[in-house]
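Heads up, the chain below is alone and in the form predicted alone; it's given as C-alpha cells.
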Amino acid sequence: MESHGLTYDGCNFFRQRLVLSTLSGKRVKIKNIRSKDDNPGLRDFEASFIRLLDKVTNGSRIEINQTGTVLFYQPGLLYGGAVEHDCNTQRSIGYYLEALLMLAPFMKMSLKATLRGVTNDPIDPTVDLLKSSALPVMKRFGIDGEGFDLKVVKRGMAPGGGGEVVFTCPVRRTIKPVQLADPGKIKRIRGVAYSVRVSPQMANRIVESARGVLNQFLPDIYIYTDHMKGPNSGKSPGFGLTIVAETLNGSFLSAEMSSTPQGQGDPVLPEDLGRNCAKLLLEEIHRGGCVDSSNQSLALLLMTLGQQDVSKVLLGPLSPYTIEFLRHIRDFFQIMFKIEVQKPSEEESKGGDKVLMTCVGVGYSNINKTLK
C-alpha cells in the first residue's frame, strides 16, 4: 500500500469513500468489489455515478480492471461549472444528489447540474427531500445565495424514470464552524404529496391520511398536492409524500415514502402511505437532534471541514451508515469526533437519546475557487 494511498474491500460505502477521496485529495484504491457475486464487479449505477464524478472534476484518473472488482481512482481538481448528466434508473437521482451536495461548495465555478432519471423511488432519498431537509442543513454552514436551489423540473417515479432537476450551488472559499445543541419545538409541519400518471385524487387521499395522524399533535400542517401532466410527469405512474416538520430554532426533521415501483411487489393504498409517512416523521421528531436521520453525514462533513474553531452538533441516534461515515472521515482527514450521549432528563421525557458530536475543523479552503 503506497503511503498517501487508501485501500478498501468490497462494494459497501462506495460514495463516501469517492466523495472523501476527491475533497482529500487522496487517492483510494477499492477491491473485491463483488467478487464473490454471479455477476461480479461495479454495477451499472456505480460506473454511472464514477462517470459524474469524472464530469465535474478535472483531471481525475480512473482505472478499473476487466472484471470490474477493482477499482483505483485518483482524484483531480473540483471544477464545476454546467454539467448534464443521465443517472441510471437502477437508484434515484438521489443517490448521486446526496454526493454532489457535497463537494459542489468547493468547486471552482459554481456548479449548475441538470440530472435526469428517477426522481422518486422507495429506496433513496427522493428530490423532494433533499431539497426541504439537506439544503437548510447547508445554510446553516453559510453555503447560502441566490443561486443555490433545487428544482424539479419533471417528475419521474421508478422503474422507468424520465424525470429532471436542476441543482445549482455558489462556491465557497470556506465553511463556517456551528454551534447547534439545541433543535426546540416543533412548530409547524409542511409536505408535499405528489401523484403522475394515477388519478389526482390519489394526492388528496394521502394529504387527508396524513393529517388524521398529524392534526393530534399540531394544528399548524400544510401539504401541497403536487400533480404533475404530460411530457413533465415522467415514464411510470406512482405516489408518494415527503413530510418536513420545522422547529423553533430552524432545524428540519423530514420523513417520505413513495408508492412500490410498477410491477414490483404488492401496491400500496394512498391512505396506507399516508399514514405510515405520518408515523415515520413522529419516529423522526422522537429520535431528535438538529439535523434529522438521512443527512447526519452531510452535516458531519461540513463540521469537518470547517475553519479552526469547535464545531457542535446535536444528532439523534446515530445510524449505522454515519458510523461508517466517521470511521472514513478519521481515515481520509486524521479528525476525530468527541461524542457524548446525552440521556432526557426526567421532566421532559421526550425522545430518544441524543448524540452531541463536536469536532475541530480541518480549516479545508476551497484552492480551487478563482480569486475575482
Given for the second form:
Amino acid sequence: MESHGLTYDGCNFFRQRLVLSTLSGKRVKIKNIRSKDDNPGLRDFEASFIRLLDKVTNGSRIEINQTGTVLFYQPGLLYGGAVEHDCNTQRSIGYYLEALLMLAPFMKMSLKATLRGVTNDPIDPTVDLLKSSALPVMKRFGIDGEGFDLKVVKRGMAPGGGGEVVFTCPVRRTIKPVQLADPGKIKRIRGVAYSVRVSPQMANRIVESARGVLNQFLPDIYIYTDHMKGPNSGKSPGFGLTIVAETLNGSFLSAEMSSTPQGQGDPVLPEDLGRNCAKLLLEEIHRGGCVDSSNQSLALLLMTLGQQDVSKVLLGPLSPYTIEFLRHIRDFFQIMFKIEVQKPSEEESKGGDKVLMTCVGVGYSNINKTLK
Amino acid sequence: EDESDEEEATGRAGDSGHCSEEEEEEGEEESEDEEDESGEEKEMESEEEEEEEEQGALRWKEDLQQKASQAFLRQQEAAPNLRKLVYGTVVEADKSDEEEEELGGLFRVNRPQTSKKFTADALDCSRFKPDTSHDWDLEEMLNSIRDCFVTGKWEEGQDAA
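Could the form predicted together with the partner chain be given as well, to go with the form predicted alone?
Following is the full complex, with the preceding chain placed first.
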C-alpha cells in the first residue's frame, strides 16, 4: 500500500490532502486521527466532507477503520453535475466550499452544488468572503463565464444553521498561467454587513463604525446592508461584516468578522465588530500581495495545475496553512516553488515584506471533461 | 538566472551548517582591501597632519572584518531562507516526543497532545491569525500602509499629476 500512496498522520490539513489526492489520482492514507484524544477518530463534519467528496466523484473508494482513526482514500474520477449536500453544522459551509472551489474546474460536467448548513461562523471563511475574494482569484486563471457564480439563497448563522448557497462553476480543460507581480493601488472598498433574526439596525451600526476607520484612507467606500427575513434567515440570530479592498490591477484583499454564535462566549457589540473588522482589513492590506491570505492556497494550486509555463504571484507572508499546502503540493505533484522575499522600498509605505512565488505548471489537463 | 544561482548557493551553504561564514569573510576582505586603497589615498593627501589625529581617524577601521561578518550573520538570522523553511527537513521534529513514560513496565501514560501531536491533530482551518503586535490605533501603523491606496504617494512616471 505504502509504495503506491502517501501516508500522513493526524487530522490536520484533512481537506488539502483529500483534494490533492483527488486531483493527482494518488491514493492517500491518513493514520492516527485523534488517536490520543478522549474521543478518537473522525468527527461528524469530516465524515460529512467525505460524503460530499463521494458525491462529486465517481468510483472513489473510502475505507475507515472501526474507531475512525485510520482513513484510506482511493480517488475516483471527478464527475460533478447537480449535487445537493447537507453540510454538518459543526463547521460552516465555507469549510466544504473551500475544497469544492479547488475541485470544481476539473469536473466532467459543470458543477451545480446546493449546500445547506451554516453560512456564517467566526471560524471558517464565510460564503460571503469566498464569493467576494476567491471567485475573483479563479477568474484570473481563466475560470470565468456565465455559469460561474456563488449565490447565498438563505443565510444561516452558527450554531443552528439553516442557510443555503448555490455554487455553479464551468469546467476547464486547461488553466491559464498568470503573472501577478504588481497588485496596484487600492481604488475602492466594498462590503456586506448582514444581520438575521436581530434588529436590521445592527447592520447600519456596523457600517457606521467600519467606515469611521476606513474613511481616513479612501473616500470610495460602500458597504451594503443585507437583512434577510422569514424563511431565509436560518435558525440562529447573528450579524457580521465582510469587506473587500479592490485594487487598480484587479486584486482583492478581504477581511471579515462574525458575531459570536448564540450561547458561545461573550456577545459582541456591532460597533466593536465593525471597527475590529476594519482593522483586520488594514492588517490584510499591510500583508498585501495580489491574493489575500485566505486564498493563497487556492492561487498556488491553480498555478501548479496551469499549463507548462511560468506563473508568478506576489503574496503577503505565507500562512501556516499555506506552508503546509506547499509541502503537500510537493508530495502530490513534485512541484517546488521558487520563493523570493521582496522588501518594499524605504521611501514608500506599503506595509510588510511580500513573497514572490514562482513555479512552472505541471500542464494538467482535465481528462474528465467531455469533448464537444 | 543569477538570482536563482545565488539563492541556491546560500541554500546549500545554509544546509550544511555554518560554512557560509567562510565564503562571506572572503568577500568582506575584498571589499576591505578596496576601502584600504581609497583610505591610503586620503592618507597621502593629509600626510603632514599629526599622527594622533590620524590614528583617531583610522580607529573605525579596527575589527572591520569582524563587524561586517557579525552584521552579515545578524541579517542572515533576520531574513531566513524561506525555501528552506518551507521545504526543509520537517521530519526531524517528531522524533523528540517518541519517548513514552511507562508505569510499572505495564501501562503507558497516554499524554494528551504534546507539541508535535498537537499540530497533527489541530483544527483544519485556513484562517491566518493577524499579527498581535500590530496596533491599528497607532498613527505609525496607519502611516505604514498609506501608499497602498490611490490616495497615497505614487511612483514617479505613474503619477498623472
